[in-house]
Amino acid sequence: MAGKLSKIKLNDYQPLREVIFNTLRDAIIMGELKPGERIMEVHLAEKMGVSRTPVRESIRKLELEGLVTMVPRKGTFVSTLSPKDIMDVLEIRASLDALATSLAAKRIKDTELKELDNVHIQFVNYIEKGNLQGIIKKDVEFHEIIYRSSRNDRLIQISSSLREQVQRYRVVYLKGYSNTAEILDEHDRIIKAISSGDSKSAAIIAEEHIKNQEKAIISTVNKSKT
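Can you show the single chain from that sequence in the form predicted alone?
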């Protein structure tokens, strides 16, 4: 278990419990700790070179975020990725993205549009290099720019509440999906719709983008079970 986790590097700006929490959360999101894998406090504490108390606190926070599941008399496990959970989260995300992209088409600034173009170019470069970390980072930035450009703080806040689940699904999607040309085409169409101020098309393309992602993730998860 937790083969790639190593001793914690202390951060002068964060409490130890936060460093541990972020480390474990990233390990789950990136698939280092796999769905269904048992989480054992003592082993994690030894692996990370810390006491069990902050590990226990971190696991409780991870449970609140839905990333781990505590089963009575059996232990704690990394939450599995069920098709129902994926559909529930991404149905919401599709609607939120459609709204955000529609609003961005009306409200985006020229500087933000240039930023969106630049991030898309960097996204393409990382795909060509096969750099998964870079791909994930630029995909996050791409959508964050769109949400910021919506000028709707409540919408951004609601979207943020789904951040960890969405990020976990994003990693599964970008790791296992081979048709990168389709992703690039969808991003390109989103940019064109936003830049032309076509809010209706922007919303439709954004929703389609997430629905395609949902199908690809469910397919990947189902294949992993066979």
Contents of the next structure:
Protein chains: 2
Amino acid sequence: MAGKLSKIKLNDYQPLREVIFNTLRDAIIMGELKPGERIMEVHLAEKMGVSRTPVRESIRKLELEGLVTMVPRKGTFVSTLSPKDIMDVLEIRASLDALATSLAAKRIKDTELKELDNVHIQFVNYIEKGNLQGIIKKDVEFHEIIYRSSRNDRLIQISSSLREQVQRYRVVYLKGYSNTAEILDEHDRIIKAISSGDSKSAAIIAEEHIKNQEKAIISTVNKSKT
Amino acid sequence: MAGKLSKIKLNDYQPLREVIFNTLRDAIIMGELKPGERIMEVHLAEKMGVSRTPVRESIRKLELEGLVTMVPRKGTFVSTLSPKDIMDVLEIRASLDALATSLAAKRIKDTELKELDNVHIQFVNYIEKGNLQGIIKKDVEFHEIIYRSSRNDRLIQISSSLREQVQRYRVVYLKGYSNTAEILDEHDRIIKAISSGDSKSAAIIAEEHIKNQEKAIISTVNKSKT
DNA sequence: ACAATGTCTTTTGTATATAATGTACTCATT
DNA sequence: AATGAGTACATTATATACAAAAGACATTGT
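Now that you have shown the form predicted alone, what about the form predicted together with the DNA?
Zooming out: every chain and molecule, the one shown earlier first.
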């Protein structure tokens, strides 16, 4: 059991900068820190009861993730998120989701397939109950399992960063999901394609799935313009 | 002329951490810092004549780019780069290059098309002369123009980070290019597809182009095993 | 009244100091 | 001789101190 213990301890310790990084990232994604809002090191450090150093290090990482924008000797701001930005992200995600799903169709294990089924069932449940938090959670899990099953670590990493961006946009501008029925149906078809090992159609459906999101967002943007 | 002066000054100023970040990144990509090699803050700071702070901040960013690996309270090491890692990267690049090239076929401007032609001509020249440095440079430029023409900023950013990884692998393990004739032919066909606006075949050719690189690398790996 | 300049404040950029942790080595004990 | 505790050393993690730059505002000259 020593292995387990040491592993637990390893997961246990987190440097302050990691804690702060996660806190800030979540705050930005969940819209608590709004696009364009200024981030001041001293202020944050005081608020969290730490010194500026770990705060600074966290901000550097957020910068590379694109969540904040730094202007040298001026300050740091929460990145703005234009419709063009989110279109760019979705354009990429369409490709990468297609890739991940087709890889998953080839490489998924039985246990993962079962997980996928379970998560989907819970997803359907939450939709029926109208539980938005639950819906979001299970939607994220659904795609996470697929990405994990692709057996491509870097793909997992990149796509989760992209997913964050979309999530952020959704929270800040859309404030929720729409067309859940359609999403549900697409998830159904994705599961079928993966479980039958049909990587070609898995890719096609996954790509459509994202493109439909694009359309939904475009229509919302246009609506808010008029 | 005041505008020009102030503009120059603006571009001129780079925080130390940026300079260090770039220096270290290049050193890793060019194989001067070898995979697994340890990176010590004090040591680097002394060597570059600065304090530890900007060095640390640079390392944080390198970590997020995946070029170094940190173990809390132990130290930082140049990331190792297994064949599996590089296969993962190429798998993604195949998709993203296909995407970028198909987008470029739709969105490229005449001036960029001319640039592309020019770079390709220079590329051919360098191949004939056997100038390896030149070949690499023009190959990079070729793909950079295509990515730029995709008009998708995030795609540009992600793919250039992936390209760095491949480049690093090439330098560290392969120490050069092979099958230049094939690459040349593929670039030719990519230009044709883009200039005729044929996004479908542009995507297909670009994907093949990367997959051929995969094959080349796989065969080299297998060769070095025996 | 308006523009230019200077100074004052705020905030970031960099350096250094202190604390905590991991590693390696020595020495004693079995 | 092998193992384990203890200790010294190396290195990172965090905090604080100091320097430099940018922005705001007031003051002064025209």
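Fair warning: this is a prediction, and the values are worked out from it, not measured in the lab. Numbering follows the first chain given and starts at 1. Here the rigid core means the biggest group of C-alpha atoms that line up within 1.5 Å when the two forms are laid on top of each other.
- Once both forms are fitted on their rigid core, the CA atom of residue 41 lies 2 Å or more apart between the two forms.
- Positional change of residue 74 between the two forms reaches 2 Å or more at the C-alpha, relative to the superposed core.
- A displacement of 2 angstroms or greater separates the C-alpha positions of residue 28 between the two forms, with the rigid core held in common.
- Fit the two forms on the rigid core and the C-alpha of residue 171 turns out 4.6 Å off between the two forms.
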